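One chain is shown next in structure tokens, namely the form predicted alone.
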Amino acid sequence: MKRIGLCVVALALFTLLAAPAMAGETLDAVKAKGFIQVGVNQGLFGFGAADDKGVWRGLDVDTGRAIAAAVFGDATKVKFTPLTAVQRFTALQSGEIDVLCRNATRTLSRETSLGLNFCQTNYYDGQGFLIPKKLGVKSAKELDGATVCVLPGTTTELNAADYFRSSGMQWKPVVIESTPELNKAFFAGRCDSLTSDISQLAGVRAVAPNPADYMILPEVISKEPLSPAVRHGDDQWMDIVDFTVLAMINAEELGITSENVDEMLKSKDPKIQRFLGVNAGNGKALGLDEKFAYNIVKQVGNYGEVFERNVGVDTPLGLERGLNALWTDGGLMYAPPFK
């Protein structure tokens, strides 16, 4: 009997200790303050940057707004904290922000030693090199001895070092913590090349004094799955952020857009009925309103809309969908069943 009693006590203690992780304290805290604090880039055109009126825009910014739409039914209930590459993970760990939506690469060490969880990738990328055309270089293999602008505390810095070493080339890194200052240094001619994720290089080139004077070299030297991140220990909050991104992808798969979503509420397709909350279940499972996915699509859009609006071929970045196309179009964007 004593042994059974000890087991019961141990089980009770385990349940008590485990409860905070399952209780969704992040969601409770977010609801209590009335908004979501989202960490974003200091200023990366197309992904996270404030316009001349102070309005934040970009693919990562819209991801933050989508989370707000899911939680509050109101995409405006969000505040943005601009962060450098060095600051971003500390801000998340300390609770300064609720979620990081800042072109951050998911890696094993970050998920383990930093105590973070990365959610569904919202942009599949790879690292490259941006150069001024007047340099006369056509390939990254011609950058031996080049000075290269790079952000510290990033996978970019290590990837570049590995690339030059494995290629038998020398390089001289110019390391500057602030993204805007790093870009200024590159445009001022302090380095021959700027290295980063290709999407980021496209954003930098788009705001160059004369974008036509710069080119991105053809080599892609890494895999960079860029994903929103949350803290370890709150499974409900991770599920909410994860399925917010997946909801945008699933909406595109189902052909649901911000323009036709109201009409889609009348659909007889059971997949669409469940997804939009006409048939209950998904919202309750996440601790959200049953129309959370409807609110995301109505107020922010599906993934394709968000992509094309911020970084697509008709924007200054001019990016093709590529790996970020739906799986049905040869890309990697794939949502699990919403049921």
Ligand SMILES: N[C@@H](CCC(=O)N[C@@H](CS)C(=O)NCC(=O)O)C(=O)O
Second form
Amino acid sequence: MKRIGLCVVALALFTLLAAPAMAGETLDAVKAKGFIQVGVNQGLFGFGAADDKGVWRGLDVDTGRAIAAAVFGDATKVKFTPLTAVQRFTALQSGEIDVLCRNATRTLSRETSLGLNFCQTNYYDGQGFLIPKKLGVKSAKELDGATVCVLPGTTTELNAADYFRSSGMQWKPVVIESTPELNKAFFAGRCDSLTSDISQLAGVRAVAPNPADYMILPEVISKEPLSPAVRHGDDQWMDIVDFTVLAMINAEELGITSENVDEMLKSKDPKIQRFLGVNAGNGKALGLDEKFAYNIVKQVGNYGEVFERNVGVDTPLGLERGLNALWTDGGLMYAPPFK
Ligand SMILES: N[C@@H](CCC(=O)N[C@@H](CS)C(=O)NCC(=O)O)C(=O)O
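Complement to the form predicted alone: the form predicted together with the ligand:
Every component of the complex follows; first up is the chain already shown.
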């Protein structure tokens, strides 16, 4: 009897001790303070920027809201920290923010040396060149000897150096740390070209004095999988951020939108029932409410809705889905089974 009693006590202790580790440090901290602190861009139209009423908007901003919808059932329980390219990873490492949603490219060195985990990519991008049409070139191969405006602390600088070296061309980088200053320098004619992620070039051109005077050259010189990032060491939090983005993609795959999600609760399709938490399991496994995916779609939308609202063809950025289309439409957006 004594031995059984000891076993029961040991088991209870083990469960008690194991519980906090399973719950996850970040989720506990976020629940205790009642909101999620999200690191975003300071002012990148379409991805992270405050509008003239001070409301944060963008694909990355909506990703942050979707995480809040998943965790709290309330997409408004989120605060945004605007960060420069140079500040962003330190802010995550130091715990100033809980998650970074700031057009950050997933790379090997960032995952390892910086101690970060990148989650599901929310925008597949690539680097390109913006030029004034009056420069008279049609291809990046004609940029030999060009002065190129470039932001430090990004993947951009190294990509450009690699591109010019491997193409046997010379270039003169003009490195400016502040994006507004960098753009100003380009529009003032200090550089022949501005190089950056193509989505960002589209944003810069959209707010140019005369957008029609500028063009993006056809070459895409790098791969820039822009992805939310979290700190190493908290797998549960990584899973939550990962499956939040994947839930938006999966909703689009299943034809579930913010408009029809209530109707979809009545679906007889077991995939939809499991996804929306009508059949339980997924929520508990993540440490979230069974309605986490429902809340994301209802309050923020599926991936296609979020894409079109922020960066799609009907926005000033005017971006096609391209690589960001669902895999069923020839793109790279693909969600694993939600079971
Ligand atoms: N995706 C690249 C570039 C990200 C990046 O920070 N780009 C600059 C423009 S080249 C930017 O977002 N600027 C806006 C700002 O700093 O406010 C990376 O992760 O290094």
